[in-house]
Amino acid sequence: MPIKLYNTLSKEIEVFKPIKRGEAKIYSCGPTVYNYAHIGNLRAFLCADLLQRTLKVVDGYKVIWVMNITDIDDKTIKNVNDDSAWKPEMGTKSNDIIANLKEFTSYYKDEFQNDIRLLGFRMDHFHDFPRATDYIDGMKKLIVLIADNGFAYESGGSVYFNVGKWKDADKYGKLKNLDFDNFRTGERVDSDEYEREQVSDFVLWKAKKDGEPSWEFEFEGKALIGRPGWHLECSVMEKEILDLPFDIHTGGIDLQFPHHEDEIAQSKAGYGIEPTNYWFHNEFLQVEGQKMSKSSGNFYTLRDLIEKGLDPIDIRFAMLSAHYRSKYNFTFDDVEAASKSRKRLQKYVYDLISNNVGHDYIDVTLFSEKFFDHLKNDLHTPKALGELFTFINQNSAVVMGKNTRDEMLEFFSEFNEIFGILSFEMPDEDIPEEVTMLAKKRIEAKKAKNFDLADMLRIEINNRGFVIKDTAEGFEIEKL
């Protein structure tokens, strides 16, 4: 059974045909490093995960996977300007603009990859992260494309995207339907996000207004000084890493328009192609049944969650739980119950690895292949952990031989390549395997220069009932 997907271009589940035999081309919406991501951008970042490693376990794909950052937009500009948001950490401020700006968003940066890492991602995986300040100058060139072939406008200084004149010559609206009633031509709108579907030019480069950074741009004899709109550079990253078209696009659904649809539009106005073959949108992520939101004090980040004493590897159960395309509600009752299905995952491969006396044969071959024909089928958690679940509610490990136990071990081994929640290492028995893991993640946390992430997670250990020492090796575990 090939591998199907839903594909929000056609709005059908389609098999998945790659560009290239054996290989996948995936581009991610990445995070816009103007704070800590939360747990909805990380939903995001996990559904893509869950993909790519499908994609390399049931079907061997060769996966080069791109995830952007965006480093210049509103947000991150409002942040860089704004003093009470810079931390002693990012250093001085100058009167240097842009090295502000890379200032401040490297150190988000670096705190995003650090979360991933906390939620089980393996940077292995990764074949870019792309800044998009470092794509300037590309992003200048498409620009220069658009115009060149009729779709793009100056005015004010600053050049915009003519959705009138490109609905004409293609459609404009092909992932999601768009209020086209409404639509006056020549109505502009130079924000990089905005929240309606009706239709406006959307800005591609934005003239300087005073504390932005800004840049030197030659367009049709006139110099425009100022800076990209938000929208382009995921069209030039992808160009210049992946070429075009490369095989899925993923993001939240809330990415869907205007900036996927505007995505679409300038890469087929300025490079004359579609940029991708399957878009892949995940669903929105709600919190104890509400739309999260800082005045409803329900909005939190990966670190918030950690203070509260929750485990990221079961976050990511949790989340990778429920079905990509199906609304996920957030509840701290869901981790904890991810928790406890993960522990009992946990032990049953532990009993597998110390079982010696089992002698009972049982075939694995057909839950095995139903579990990973669900995960084929539009990559179906949900169905996919129901059989696995059954299966070991039907089949104690302790009484299975040495052949169904290799079959088994096997099949977690994979299982695991694409769930990153289980450990084949024997813990020491008078430690909780929980603490360990948090030791572990201080450890990472102090290597990635993360101290306060490290402090945190000292607390939780000592909280638990143990202390971590740190060793010339690692670290040593004792109880207090």
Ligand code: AMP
Second form
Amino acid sequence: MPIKLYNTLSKEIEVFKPIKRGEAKIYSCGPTVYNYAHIGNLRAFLCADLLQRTLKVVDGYKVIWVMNITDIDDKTIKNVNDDSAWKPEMGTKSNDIIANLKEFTSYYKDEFQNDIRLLGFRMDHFHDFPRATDYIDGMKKLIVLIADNGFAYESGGSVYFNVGKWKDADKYGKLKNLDFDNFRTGERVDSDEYEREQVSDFVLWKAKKDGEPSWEFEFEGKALIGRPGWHLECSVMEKEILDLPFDIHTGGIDLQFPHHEDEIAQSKAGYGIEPTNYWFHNEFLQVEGQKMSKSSGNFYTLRDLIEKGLDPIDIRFAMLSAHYRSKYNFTFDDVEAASKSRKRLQKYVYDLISNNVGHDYIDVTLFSEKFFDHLKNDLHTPKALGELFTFINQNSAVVMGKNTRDEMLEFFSEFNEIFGILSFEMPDEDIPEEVTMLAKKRIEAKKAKNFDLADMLRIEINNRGFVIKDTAEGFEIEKL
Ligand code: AMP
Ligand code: ZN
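Same protein, different state: after the form predicted on its own, show the form predicted in complex with the named molecule.
Full assembly next; the chain just shown is listed first.
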């Protein structure tokens, strides 16, 4: 069975056909690094991780995965300019606004990468993490191309995309099937994010305002000074790194409009090519059935949840257990349940490794095919996991013969290449697996110079009655 994916462009589940045989180029809209990522953002990235791992494991694709870092937009500039948002670890603020922007966003870029490492992402799975401010020249060039083709104009030192003209040349609004009842030609919007009701000319280049980082831009004989619009950033990074068209573009469902619609318009009006063949959008994460928001007190970052005693790998498994196109309702009970299920799977794997008697009578191939077919069918993790738990309920690991156990371990190895939640090393009898996991995470946090997190994890280990000691080889765990 080939891999099938829901494509927002066609609104159908389609067979995935790569541009180049055996290769899948994926671009994910990444984090805006003005603060810590929240768990909703992390769900979006985890859905992309699930996609790229599935393509590799179930069909042997060579995946080239790019996730951008948005290090300039309205929200980022606001925080960089707010002295109270600076932390001592960020270094000192200077008079150089662009240097300040780099300093501030580098901190949150590193924190973001620490978060996803803790969530079981593998850094070697990424081809690149381009930062928007490293692609300003390409952005200016794309604006000129769009203007040369007649779809951009300057007004008040800013440059706008002429949606009024474009909608006669192409079908603007196709990702969300927008109608144009609310469209008024010539109306302009300058902010990076806007609503459906505001379908209007969007900004490609914003004239500098006081205190904002800015670059010079020679446009149609005028010396402009300002910065790129948010939508333009992704159009340029994906073209320069992956070339167009590439295979799959990912992002949360909120990005369908305007961000992704505007990406399509820019690429097509400037480069003459649509960016991608498949648009992959994940549904939102909610918390206890509510939209997550700071004012409702249900806003969580990964570090908030670690402080509350949750293990990031349980959060990973809980999130992956929901279908990516369904809303995921994050609750502490759900993570607790995911933790129990994960431990059951882990025990099953240990039983497979340590058992040495039994009979070969189970058809692992049939089960394994069913499991992976669910994943091939638009990444249906709930059905796949349902299949797995039914199987392990019916087939105890301790009565399996050697051949069956080897086949099952092979299955779990592939399973884990996608899910990334199991260990195949037998644990030390006296030290609980979760303590070893926390200790491993602490070492990773230290390597990434995230000492706050390393301290937090040490305290977690102490709370469980153990103490961790650093050694030349790594660490040792002892009872308190
Ligand atoms: P941002 O850092 O705001 O640009 O968002 C990064 C990614 O997170 C984008 O793909 C968003 O669509 C996605 N996102 C934002 N909020 C949520 C949420 N509550 N649930 C799932 N994805 C989200
Ligand atoms: Zn983007």
